[in-house]
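First, one chain by itself in structure tokens, the form predicted alone.
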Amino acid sequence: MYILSVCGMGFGTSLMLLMDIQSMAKEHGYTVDGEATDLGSAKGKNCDLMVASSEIAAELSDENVPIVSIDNLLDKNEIKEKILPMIEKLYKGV
């Protein structure tokens, strides 16, 4: 599974988000590869899932992969509640 985390500049926020996702996934037995990137570079990239803040996610609505919008990037519970079901779904191929 390959997840693209997206923020305005492509480092800092998106890298922190990707690390939180990978840590949470590992706790639940999943391996997640991914990349932290900026909005301009994210468009058209091949991945299984894109994750971004709600403002950035709105800009990704034309992409052909699921987009998960996170309202509070510091809220690990919100990240888990929104991302874990998507990871489980993608792993099961549903």
The other form holds:
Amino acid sequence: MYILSVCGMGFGTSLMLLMDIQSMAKEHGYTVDGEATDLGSAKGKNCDLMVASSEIAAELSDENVPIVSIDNLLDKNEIKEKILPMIEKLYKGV
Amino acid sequence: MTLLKKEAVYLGAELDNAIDAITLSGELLVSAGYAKKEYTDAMIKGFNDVGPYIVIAPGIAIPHSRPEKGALKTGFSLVRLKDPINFGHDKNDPVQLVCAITGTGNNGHIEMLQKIAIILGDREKHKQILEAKNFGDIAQIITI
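Form predicted alone done, so how does the form predicted in complex with its partner chain look?
The next block holds the full complex; its first chain is the one shown before.
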């Protein structure tokens, strides 16, 4: 699966988010590919899931893939609670 | 060896708006040799263009821009505001810690970002940073 993490510039918060997601997924036995990108490049990109901070997620509402919005990017529990179920769902293909 | 430089830390800043706070965090990057002045302008432009998303967690903002906007080295600065300021974020306002970040390659700053995230994401350390009296205290907490 391929996750796109999105922030204003594709350099700071999106990278942090992607690293957290990948290490969380790994702990649960999933391998997640992905890319950190900026808001402008994210639109229309092919991926299974987009993840962004709440401010940015609001801008992505037109996309055709599920979008997860994270309020506290430093809170690993929030990231896990919101994203792990999505990863599990995608892996099981349901 | 710590990445944290004394010139890059300012405790008890008395400011009343987000732009001034980002400006100060950028000036600290410049005095520590992490960035050119234009990097500060780019961080402010980023904030004006894309909004308050840099407030990544309750009370914490990490202004930053892209490497080509005047970053010289991988590094960060820390501003602790005397009184918290609203950055316009729905959930994470008001902000008391402003931690500006620079990176030079596409990936050079990842390890630093991860470490900063671990420290700022640790409630006890976050509290200690808010209570630290001087740079010496901060250097004991932020050991990256």
